[in-house]
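As a starting point, one isolated chain is supplied in structure tokens, in the form predicted alone.
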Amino acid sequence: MIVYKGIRKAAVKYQQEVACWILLMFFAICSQPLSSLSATPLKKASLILLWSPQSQFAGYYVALEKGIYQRHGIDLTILKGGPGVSPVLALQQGDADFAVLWLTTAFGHRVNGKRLVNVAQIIQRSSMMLISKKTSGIRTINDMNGKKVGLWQGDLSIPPHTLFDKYGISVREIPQSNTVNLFLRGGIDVTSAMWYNEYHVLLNSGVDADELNTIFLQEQGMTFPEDGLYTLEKTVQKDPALVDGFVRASLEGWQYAFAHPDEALDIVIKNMRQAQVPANRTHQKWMLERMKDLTVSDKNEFGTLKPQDYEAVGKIMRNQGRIKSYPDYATFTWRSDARK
């Protein structure tokens, strides 16, 4: 009997030790990050922007901050752009997997042999403006003939140049920096501006909207879609799942940003400060609201480069002699199921 009790006592102790060991293993597993338990490791990828952090790119920063890219299997790094940085070159050299580009830029590089593919179109219509002071007497495009007009250099000058060609006028082109100071000081008669950015800067500088004459290029027939998401054709062929996940996460990030603007602004401003970029919340709020206007005018076309816009830009650039030809829509675009 004594031997039996000893064996029973030892068995109970063994069971308790096993139970304790199992419990400890359970807690150890539960304490691990979900990413470490995933059977599939995250794919590293990078996105290069057109400029420094600001609400123009809120959707990407939000998707990164909220873990949306991770949820779609991507460990994303966001690279800032700006003066002296070429997103297309970054793609070509393998320094970035995705880039934010204007359609006019992508067209020019595509016909020169760089196999760019549009995987999503964020801004659906042009937000570019030409602004003059009413005191200048400039109220129409024809009134700009012979006047000093501030134009950004490179591909950003294509839309206004196309507009001037359409009206058959010649302006005195003045290179414009990333500020509107020259216009405010009277150094130029007309300034280029983006609705979501420089126009609001002018208003914040103390100029009343009633003092300005504004011409939207979109309203003049210059339907030039701006910010789109691009990658190289070889990236789509090599890893379509990566491209699909990137598009899904990016569009989801924009939807979240528009639905939660205060949180989105917090995230944008945090990134601006980390990049040592001056952050004005009122201006960033205006920019985010205008991005919503430009991006989701039709929710059924959210993220899609419309065939009619593609053809319109292609024909304009070809007729103006800026490109000799342009590829078929089907070969230039790649559509993800994320839009359904």
Given for the second form:
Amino acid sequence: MIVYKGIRKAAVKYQQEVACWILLMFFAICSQPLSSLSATPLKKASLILLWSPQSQFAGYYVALEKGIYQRHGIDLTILKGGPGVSPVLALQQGDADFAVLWLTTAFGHRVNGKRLVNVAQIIQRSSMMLISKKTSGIRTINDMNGKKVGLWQGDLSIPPHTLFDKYGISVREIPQSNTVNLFLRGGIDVTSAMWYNEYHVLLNSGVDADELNTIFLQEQGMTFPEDGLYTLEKTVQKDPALVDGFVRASLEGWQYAFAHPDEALDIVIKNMRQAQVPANRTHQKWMLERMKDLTVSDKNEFGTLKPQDYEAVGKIMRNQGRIKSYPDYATFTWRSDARK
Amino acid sequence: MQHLPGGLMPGSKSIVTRLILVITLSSSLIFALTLGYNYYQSRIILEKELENNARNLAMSLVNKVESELVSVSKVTEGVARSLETGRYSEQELHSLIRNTVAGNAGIYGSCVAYEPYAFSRTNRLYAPYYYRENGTIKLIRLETSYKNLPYLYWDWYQIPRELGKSEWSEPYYDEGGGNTLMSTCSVPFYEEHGGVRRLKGIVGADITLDSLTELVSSVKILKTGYAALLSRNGMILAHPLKGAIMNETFFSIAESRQEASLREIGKRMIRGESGFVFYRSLVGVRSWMYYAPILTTGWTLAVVFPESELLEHVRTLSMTMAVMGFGGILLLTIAVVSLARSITKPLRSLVAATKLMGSGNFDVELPAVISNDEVGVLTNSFRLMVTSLKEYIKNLTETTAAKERIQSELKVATDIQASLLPRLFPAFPDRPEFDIYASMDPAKEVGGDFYDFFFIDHHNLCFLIADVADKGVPAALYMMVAKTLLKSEGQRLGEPDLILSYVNNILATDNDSCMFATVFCAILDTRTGEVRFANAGHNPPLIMTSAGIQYLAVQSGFVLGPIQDIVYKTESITLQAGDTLFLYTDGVTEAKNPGEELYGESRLLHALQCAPKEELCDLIHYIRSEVRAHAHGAPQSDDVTMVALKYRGTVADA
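Could you switch over to the form predicted together with the partner chain, since the one displayed so far is the form predicted alone?
The next block holds the full complex; its first chain is the one shown before.
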């Protein structure tokens, strides 16, 4: 019986060994394709936005949600912007690798020695408007002379200031917050507004479009391209592949968002809820539609900063004395294909 | 009764069916209209009543909210005024603010925010804020706690500052301050400095929205009705749609639903109007809404009554009425059926009776008249009709019997007349010298034509043909007289002219009816073949010799009967063996076809040429058939009589 027992033990042991080997081999086979895929592990990167989550940034949220950044080898973190957050500072301090900035902002900081590089241009034109109530009788820029005009502080006031300078008028500048109530209650005569945002907020506060006089800055020659993707020069030099992947993924995200607006809105609203900011789907839908108008104005130029726009903004700002000089287009922008 | 329903099968539109159809349908229609009108009117009454109720409910809510807001406004206003009039040290200012919060349960927090350098020349901004937290009153300094935007640019500060008057802010989340959803009553306060009134700062008092929305949300209307609160921008502050609160405005919902009318309602709300509307509510239910402004803040309070719940009682009532009405119509139908049956029952028995009548049985008993209605009248009419019909049929039967009797008598007369004429051929089989054949077809039962032949003596054969004017019984009677006279006088006198003259005189005597007859009278001497003849107005006969056929030129003479003492002339011809004399009446030549065309003498002549001439019988039958062919079915208008005589010569000649 003892012999038998011993044999039996040995048999069991043998069986266990075999099982172990089989398991090992199984793992080896299974992990083969996995290890080859993750041969280059995902690079960590972060993007800081200009404002809190909304459809203005739908492309990035969609690209992240749909795994487009991951497909381009990037493990991206999106840092939300908002009042009091400076994307330039975040770039400089290394809190973020990429930032959404206006061209005017980037210009200003570049002149101040911050080596910002434009890697993609999303909004191809100015979407800023100056809006007054028809009852105020203000119809033209000249009518605004001496009137109370609400302006956002900082770089966002550059285009309207430039416009007022061009017309040689002086307005009573009132700093404007991120609500439209000051204008609605009559605290100011003219308000600054983004076509994709405040203009629609006004409409959804019960003001009809035909009760308003609207002036697009773009139509007044203020051809300031707005949202662009920026990074520091050193980031480009250190890892051009990362920058390339980031740009491609971001643009792909935008294309997906425009092609699937409902899904894109779901993703944006989800992010807004997470950030605990008021989420109004109707408003976000409007914003996404306007983003499409502003971004895809010229299909061939999708995602690129046009040299003529660049030069125009540079000249305007130099003439205004905001900057003494500006770098040439090739230095300021970086395109992976241009480098190759 | 068994074959009665044949005429009243369902499907054939019997009176009963039509009655049921018409009465049931029209009463159903009337009932449906009444029910519909009732529902409509109830709805209107309900709507009117509802408007009052809704207004009262809304106004009581508005007053509750308003009273809270007004008290806060007053307190804030008081603080601002006291800051303008009195001089407060920092400590006094702090206790003023603190006491404002502590002394007013409705105030969540309060601050006094100064213009740059207005509180001290050294510090640009100064804004102490006291607010409730966990049952205690806490102090923070807004100039430092607002991280992202200085208090100068918050709506609660900036709007009253720019407008120079008190304002209630749009509800906002006070991040960095009270850290809750609130609305601030802001009152600017000023200082006089060398005659110039300058803004010194803003006094703010906050209320949390929680207490207001709780008040509004606690209102329960019917099952799912509700009260709602909207801001001055149409922002939804209190509503059963929790997700919409502080996210959606009335206008963004209108836009997403693409309802211009909803936007219009929203615009009326934010203009501070009040109204009562029927609309599809934000939760998507057809509802009535009364909305009224909260004047202090410019907000709108609305009470919403779902239509279906409101009209539930009316609908139940209408349903009950519908069921009752249906039952009523059913009863009505049954009543109509029985009534219709009672009305049509005598009609049906009448139908049964008349049906039998139709098949000729007039002795059917008609149903007894129970009431004097239309059916009774109809039955009486039928009874009258039956009596008349019976009478008529009886008369008809009698008339027919009389006519039949006359007919049979006429038949006898025809037979008698026929029997008067010699009808046996050959008439004289023992006389080979001649053949004679005759026929008479009367147009009516009895005719006026006749012929006769008889021997005067052993050698002389008298033969004659005559035509009495007119036809029928009078002509036949006249013919009897004329024939009898002609035969008796013929045998007595033996000469044609004498015979005619004599008979004429007899006939003319007492001839009141002015009847007359044409006669051709001839006597054949069988030994010589000589024929002596006299004519009294009769058609000339034809003579058929071996040379041919021709009309015999005879004197026409005057007819027998009208005038006395007419003198006739005897003429004579001599027949050769084989010659034939053909006598006829005008019934032959005046036979008409349907086209009123006479047969005529030329046709007769032609027919005789074609006719078989050996046997007289064949000859006459041939002519008769020719005449008939000519008539071609046209009714015979006159008697047709023909006599043919063929002379064969004496035995010695033969």
